[in-house]
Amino acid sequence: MNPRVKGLDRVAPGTQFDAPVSGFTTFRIGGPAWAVARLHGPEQLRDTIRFLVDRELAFRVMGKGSNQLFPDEGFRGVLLLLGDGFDSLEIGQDGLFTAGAGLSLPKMANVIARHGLGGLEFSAQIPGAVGGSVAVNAGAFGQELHSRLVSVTAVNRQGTAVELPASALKGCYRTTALKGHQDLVLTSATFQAVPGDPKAVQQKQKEYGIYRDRTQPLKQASAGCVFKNPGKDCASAGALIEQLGMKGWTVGDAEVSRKHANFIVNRGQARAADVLELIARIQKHALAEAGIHLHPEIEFVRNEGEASGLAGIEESRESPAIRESQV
């Protein structure tokens, strides 16, 4: 156990020390984190953040662990998991509802569907938690969460609760001002749904689910779509990669999915280095053959004070983090 995290288990009982990150991500990749703490409410979250900031410890909040690639050497810091106490769902009037940051999007979508709330049917097919998905403006089927987001509540690095309108997050295609930063930890999000017929909402969800099952490698470990779609005048990233003959390309146990070319799957023992090399090869081939830059959608987690190790990989450009002057 790293001495800098000693005592964290008194603030967050049940903390695991030197726990492999691979056990907490959908990619099943990543070395050990100094500690992994599961938190059970906003007050405990505030106390834990104060503990970590006072000791100048790096930390990251994990939802369901999708859309992220951790390094093989591990994470020199603390992973925070939002447990019970962050999974509430409160349905208000006129289509408004508030979901806890730790609630899974499929569960959120299924509950509101039963109440006849539409407009977020696509979210049932996103394997993430509310907080993390809002932070990256997750989407599917040409839709995104921020089109329905009204406001969020969060805890800042001083352990103070804050509330922000959706506009403060500066959401755009697959990113927000929060992506890649830990200045604010989301605790809940309020959305504006469209009241409708429960059966119609559930039927639309079902149709999305059937399509996803048919087209995506759901039974294999992955981080979801690897690249952002290039733009309105280009094919989707997956279609482009397939057209260029890259389905089935491998580096080690990392493979371009044979079912959906915008997925890289872990066939069992893939390393982060394998995934990064495969991403770089895809980008190089797409640029050389089609003149198209493919920008990553997944987040490459790096340790503080280190170079990214992403030679040849052009990362997505993120918006500046939200600072205290904006709260």
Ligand SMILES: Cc1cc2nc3c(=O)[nH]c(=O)nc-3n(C[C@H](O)[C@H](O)[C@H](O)COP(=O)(O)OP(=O)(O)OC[C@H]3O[C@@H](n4cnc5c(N)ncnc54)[C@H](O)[C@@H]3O)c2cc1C
Contents of the next structure:
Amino acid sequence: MNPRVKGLDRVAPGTQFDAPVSGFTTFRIGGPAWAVARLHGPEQLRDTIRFLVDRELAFRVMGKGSNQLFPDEGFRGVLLLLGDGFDSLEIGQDGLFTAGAGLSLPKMANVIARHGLGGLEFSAQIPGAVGGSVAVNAGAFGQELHSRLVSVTAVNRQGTAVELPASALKGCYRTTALKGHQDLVLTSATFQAVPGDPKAVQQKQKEYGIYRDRTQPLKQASAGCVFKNPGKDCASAGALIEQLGMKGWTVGDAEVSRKHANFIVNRGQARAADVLELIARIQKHALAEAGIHLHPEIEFVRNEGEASGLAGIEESRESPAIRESQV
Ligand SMILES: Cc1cc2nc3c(=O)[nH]c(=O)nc-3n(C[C@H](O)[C@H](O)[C@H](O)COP(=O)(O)OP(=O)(O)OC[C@H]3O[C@@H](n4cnc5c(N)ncnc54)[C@H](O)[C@@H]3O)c2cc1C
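Swap state to the form predicted together with the ligand from the form predicted on its own:
So here's everything in the complex, that chain up top.
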């Protein structure tokens, strides 16, 4: 155990030390974290953040780990998982509802559909948690969570609970002011849905699900779409990668999916280094052959003071962090 995390299990009983991150991500990739703490409510979250900030320990909150690539050497810090205590769902009046940050999006979608709450059908098969999905502004089929987001509650780095309007998070295409910063841990999100017929909402969700089953490699480990769609003359990163003949390209056990060219799948033993090398090769080829810069949608986790493994990769420019004065 790293001596700097000694005592964390007093604040967060059940903390696992030196636990492989791979078990907490959908890519199934990542070396050990110094500690992984599963928290069971906002009060424990506040205490834990104070503990970590007092000791100047790096930490990252995890949703379902479906949009991140962790380094092979592991994470020199603490992963925070939101357990029970963050999985509530309260249905309010006139289409408003509030979901705990740890609740899975498919579960949320299931329940709101039964209440006939529409407008978020696109999210029903996105394998994230509410907090992680709001933090990256997940979306599909031309829609995104922030178009339905009203407000959030969160805990800041001082360990104080705050409430913010959606506009403070500055959501835009697959990013927000939260992504990549770890300044705020979301504890819940309130959305405005469109009241309607439960059967119609369920039917729309089902159609989206059938489309995904047909087009995405859902049985293989991945982190979803690797690149953002470039826009302008090239609407889809997947179509571009396919046209340029990159389906099936491999580095080690990392492979450009043969089913959906914007997915990189882990065939079993892929390392982060393999995925990064494959991403760099795809970017280089897309630039050379089509003059298009492909920017990653997935987040590359780095240890403090390191830019490990990212040589040759063109990263997305994320939004500036939310300023202290705003939280
Ligand atoms: C098969 C598959 C299909 C996918 N399809 C889609 C799709 O259609 N559309 C889409 O947008 N994405 C898609 N994804 C990617 C991913 O599922 C989404 O981006 C998802 O919303 C990420 O949520 P998460 O909980 O897994 O976030 P994580 O990967 O756990 O975290 C993402 C970021 O959010 C931060 N974060 C997590 N929780 C919190 C919190 N409580 N407070 C503050 N910050 C937090 C993390 O620190 C990290 O920076 C897909 C992935 C897979 C594997």
